[in-house]
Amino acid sequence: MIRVKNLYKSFDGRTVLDNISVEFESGKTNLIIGQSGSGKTVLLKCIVGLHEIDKGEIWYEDVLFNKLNFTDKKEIRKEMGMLFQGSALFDSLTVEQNVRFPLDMFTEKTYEEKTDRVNFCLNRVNILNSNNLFPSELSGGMRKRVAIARAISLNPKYLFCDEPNSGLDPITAILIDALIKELTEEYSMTTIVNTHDMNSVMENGEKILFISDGVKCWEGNKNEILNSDCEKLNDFVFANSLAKKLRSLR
């Protein structure tokens, strides 16, 4: 579980996050949604410690993360898995080397142990016989799967995903959503996903935080979102649904 309490963040005097409080639950896919520029990516970066916050608290279980020193934060980061927008694989490394990278960085495992873990993770995301391929030789969906394998290589307690469906066709996007949800439940991770994809919201939205202009406007789940009385949320849902229909007509 991750708890954010009264979080504020500004850049050059401009408030980007204004008094955000939310609890992200273990074993569930927690979504942060909002329009571009709403502050959702900044919030995710604050939670993982890439941005220092101005005020507030970020708790990982019973540990006040934002008050830890660099060394102690590193211990928590060993329990994090990151899935970046665009996959962020190293072009010069093979699939196997990409997935092994966190193991090389944070563990003292033998080469054989690392290889076993890499193969386990690749098998778990249904990537077979691709260890020696380079990212440029993979489809977009396969690159996402390799990125997920890398994200879970350290068996994390916390998984962070920034727009995991970006650049994917609808069918592949659904498969990636299902894989993230399945892994979250299987390993009881606290998973936080930034997304603007309403398919993801309706499929995986067990816990949803909607922010607009840096302010928390609504919190709920996929069963409640269509009956919300939050005008800004309704505008967001309608705009995304309309865009989806227009794309289908092209």
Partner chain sequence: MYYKQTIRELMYLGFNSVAIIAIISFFMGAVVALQTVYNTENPLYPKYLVGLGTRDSMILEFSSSVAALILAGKVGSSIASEIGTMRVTEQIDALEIMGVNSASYLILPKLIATVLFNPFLTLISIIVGIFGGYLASTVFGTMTPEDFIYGIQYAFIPFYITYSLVKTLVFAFIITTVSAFQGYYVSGGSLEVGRASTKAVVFSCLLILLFNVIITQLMLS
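Right, the form predicted alone is done; let's see the coordinates for the form predicted together with its partner chain.
This part shows the chain on its own.
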């Protein structure tokens, strides 16, 4: 479980996150939704420690993460996996080397054991016979899947995904969402996904946090989202004309 308490973050005097408090549950796919520029990515980066926060607390189980020093943070980071918006695969490494990287850095396994683990992770995300390809030779969807394989290679307790289906066609996006959900349930991870894709929200939204202009506006799940009284949330959810028509028919 990850808890965020009264989190504030600003850049050059401009407040980006304003008093955010939320609890992300274990074994569930937790979504952070909001418009572009609403502060979703900054919130995610604060939670994983890539941005220092101005005020507030970030708890991983019973550990106050934001007060830890670099060495102690490193221990928790070994339990994290993250899927970045652009996949962030290492350009100079092959698919296999990318997935092997965390294993080389943090485990004492033999070469064969690592290879087995790499192949297992790649099979799990349905990447077959591509071990020796470089990231530039992969499609967007494949890159995302390799990035997921790398993220789960150390069996993380926490999985963070920043817009996992951005830039993908709807079918591949659904496949990626389904994969994230399956892995979350399979490994009982605490997964936090940043998205503004309503398909993801309706498929995976076991716990949803909606933020607008850096302020928490609504919290709930996919069953409650369509019946919310929050005006900003409704503007976001029913943004396109088809959704508006469906809403008027209800």
